[in-house]
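Form predicted alone, single chain, as structure tokens, below.
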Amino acid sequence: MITLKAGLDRALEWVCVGLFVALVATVAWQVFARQVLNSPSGWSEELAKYIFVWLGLFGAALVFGERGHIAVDFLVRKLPRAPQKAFGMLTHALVLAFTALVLVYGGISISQLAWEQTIPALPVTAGHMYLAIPVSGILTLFYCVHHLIAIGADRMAPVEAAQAEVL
């Protein structure tokens, strides 16, 4: 599991940065459109939100994978190891039903009610476009089940080591 976890942490770290390129790419194309050819882009504004969407959801679950999301821990920092163990698994316990029922089944859900919703900048659909909250919900589904495993078998802190704040 934790080769399939490093593949999947390189792949999603080039699909962010690919989705970081296309944005400053389309939104240099709309500036450039709108200021140098007096022309403004129709679709580049559409397809930036979008992509900025994509890059979010997606940005966020690699954090998730690499436990940088922000956490407020400075009491469970201060018990003994075993409720250290046992507030991180519930934790993360809690993450994965959230996960599961709001990005999983809720972004199903989104995508099927949009599925044939045109966008009229683009050639897709919206539900082809929200089809990045249940994907982004699936990625951090696995790096949740990840962590509880390796928390329970003591691969991993259940809490992060504090970093020091540089001033």
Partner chain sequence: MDITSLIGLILLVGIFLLLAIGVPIAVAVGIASGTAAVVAIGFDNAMLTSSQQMFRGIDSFALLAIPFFVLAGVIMNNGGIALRLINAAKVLVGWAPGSLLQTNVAANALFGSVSGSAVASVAAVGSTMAPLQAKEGYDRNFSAATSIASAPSGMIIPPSNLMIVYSLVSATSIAGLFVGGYIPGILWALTCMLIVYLYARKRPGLTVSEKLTWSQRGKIILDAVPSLLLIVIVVGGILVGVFTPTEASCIAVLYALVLSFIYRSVTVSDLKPIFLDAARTTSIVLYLIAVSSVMSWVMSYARLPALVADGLFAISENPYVILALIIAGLLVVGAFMDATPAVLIIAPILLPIVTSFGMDPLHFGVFMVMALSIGTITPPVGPVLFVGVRVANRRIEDVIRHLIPFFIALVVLLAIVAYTPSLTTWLPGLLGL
The other form holds:
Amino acid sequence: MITLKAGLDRALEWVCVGLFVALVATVAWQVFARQVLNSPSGWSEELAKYIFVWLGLFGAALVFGERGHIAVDFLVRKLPRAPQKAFGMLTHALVLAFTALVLVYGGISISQLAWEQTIPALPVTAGHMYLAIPVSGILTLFYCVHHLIAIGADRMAPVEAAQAEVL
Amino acid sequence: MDITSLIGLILLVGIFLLLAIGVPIAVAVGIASGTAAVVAIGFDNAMLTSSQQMFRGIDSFALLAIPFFVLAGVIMNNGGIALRLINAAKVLVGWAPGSLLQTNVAANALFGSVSGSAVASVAAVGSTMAPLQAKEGYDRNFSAATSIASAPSGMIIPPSNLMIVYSLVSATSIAGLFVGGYIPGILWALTCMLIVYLYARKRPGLTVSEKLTWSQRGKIILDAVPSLLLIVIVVGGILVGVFTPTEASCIAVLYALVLSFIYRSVTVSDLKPIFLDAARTTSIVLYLIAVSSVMSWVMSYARLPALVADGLFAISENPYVILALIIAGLLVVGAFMDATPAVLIIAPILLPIVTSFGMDPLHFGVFMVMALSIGTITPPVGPVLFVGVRVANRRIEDVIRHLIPFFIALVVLLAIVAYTPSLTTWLPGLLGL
Amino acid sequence: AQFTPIDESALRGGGSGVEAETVYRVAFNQPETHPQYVALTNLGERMRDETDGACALEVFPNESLGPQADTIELVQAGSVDFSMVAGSLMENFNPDFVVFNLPYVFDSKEHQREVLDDPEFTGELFSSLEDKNISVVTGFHGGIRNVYNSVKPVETPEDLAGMKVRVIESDTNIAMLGQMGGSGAPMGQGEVYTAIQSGVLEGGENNESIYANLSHDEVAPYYSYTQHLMFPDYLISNPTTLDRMAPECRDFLETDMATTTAEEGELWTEEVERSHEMAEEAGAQFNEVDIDAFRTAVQPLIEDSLGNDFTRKLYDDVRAAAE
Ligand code: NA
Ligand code: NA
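Structure of the form predicted in complex with the partner chain, please, following the form predicted alone?
Next comes the full complex, and the chain you just saw is listed first.
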């Protein structure tokens, strides 16, 4: 499981970097087409939006893997070791439940519902785009299980030490 | 209990309890909102709708400016541009009492005017200034406090990622918010300079470190011109209507990248960590926005804002009193929560209330961003405080003592901005935004 | 500070706040002043009165339940009961809806009403989405779009030469404006004012209401009645939702719809008159154009859009009903 996680981490990192580069390229193309070529592009905005959503959702899974999502954990930190571990595991169980129900189950439902709904200017359907949710959810589920096992076996701190920096 | 109150209760108690046990903010909001949605529309519909709202909440071209401004900030962080802005700040205000501290404030304001993030600013400026200040005998704790207190000015001076988030929630123009932030943002920097001045006046030992000749000054300013041109390209481009804010942010990335390559502060091998770093920050924010849109949807469905308004008006129907309550509330929320989720959660509830007594949504946005920016320097949850303390290699307890005068002055400034709409709305009005 | 006393009506959460045993939620993207909002709210109240409080409609304006595209999915799922959506969005579910979105397909508001009310024209199209969980209750008038600009009155396609005109972001609209003689520039509505002011654009195309309310009359004073587009909006629901409605509610909805669409049409006329006056006061000039020249100019687009026998026949029938 540990090697699997390491492999998934690397893969997700490259997916995120790739999507980000594609995003910069798409919007740069839009500016170029409008300002320089004087022929505004009809597809770049739609495409950029979807790359962006995919980047956000896959990046979110990666950050779940790194335990980097912002939490208010100053209360839990004050607890002794044993209850801290219990709360650490409860927290991951809750993330797991939310992800399984909303992202995976809900995501598959909305994806099915919109499977044939076309998107103007792009050769894919809304349902295809929605797939990013359940896929990101399944990756997050894997990380949750990994963290639960690691905390249970005392291989991982129940509360993450470093906090992410946001905006 | 009617459904509106029940849903309000689930959201309030649910989010509070989940946060207290250390659940990530995004998941806490998600679980509470999902549960509220089950009450409103049943299990299957709630799961599908929550999922859809998460996706559609971030499916926005305007939001695209955020990853780009974050990326530009990370690139500028890597030296080169930040260093030249700091040098320029030194020429501009280095002659004043408390030379290096004044430089620190001005550098944060300048960095803020090309970057959308206070954390990026305190990291870049603070880490460069701290060793210089220590070498010249400045108190290292007060220096760190100065850097921390002045960094959030960059979140109010455009461009600002937080304003983009607010514009999404409130359907206000990004250009208007950006321009509206100029005067309050500059006042923020001036307020910090005033505190530094009062501090330095009592300590004549803090002299101006090095005398620069006019030709040296000219060279330093000239050297900073390409970096400062970013302001013209980004904000100017948006105002003139050449670019949309999203396009401008993308230009900022390309421009910062080219400049950093020329300055050799970024090499090709740095690119992966730079993109990854920006991707992480972006994803954290996007995921928050995603779950917040589930919450907004449930609140609209249940008409929750009307209920909150009733509660607030039960205390007082005087707009001035309500505004004071809102300011106090925002400061408390800012102490315990990061600014982005706070905007996402609170703006949809408070906006209808403040517009009901004639407050301009643009004015509300700017002072809300200001109030929550003050929260970024206060414990227990203060990202700018934490990063600032870390880059200066200090202990939080020691720095906080020196932050208190800044905090008091900034709260006074906040009240002035809240009760003086023209400070925010005059400039955008002048430009027809 | 200059704050005003609290306006409680702004605080109902933006909705009509009607009360009944069953309240059906209607998602709507425009403000409370929009003709469709007023007409639907009145329909909801009549429904409550006529059914002795058994059911009513509650309209949620300003996208408070989401933008139109999202609310279609919510209607399909059953999370929201009704939604008012633009005709162009319906093309994502059945491309044949394109016929009613083509330039110059309708000659007048009355012609459009006649077509939308006649099952001969709409029966097959409207029922085509039932298997996708969408029922089209009826079509509404959505205004008439005309070209406006900052340069001069436009009378013929030649007059539009060299002008960049903002269009809704789609390849069809870019192509349409090209054939009308100008050059179509897709852009978000929020940026149009400054774009015209700074000369990035020469103009836009929209109904009088948007033109006057967004103050585009200040920067583009020439409003020319090209009347090129008359998109209908559709009130949609879900077959299951409709089947589950109490019979008296369902019956009322169906029988009262003619009253509702008639009222909505009247309100549009008033809104257009009011906006016209506002724009004239702001210095706008209005002029008639050579409609036939524009109609001829966009024929290639119309031909390209009619991709199958069904759409071609429907288009021909609708045009025949105009003469
Ligand atoms: Na800034
Ligand atoms: Na804080």
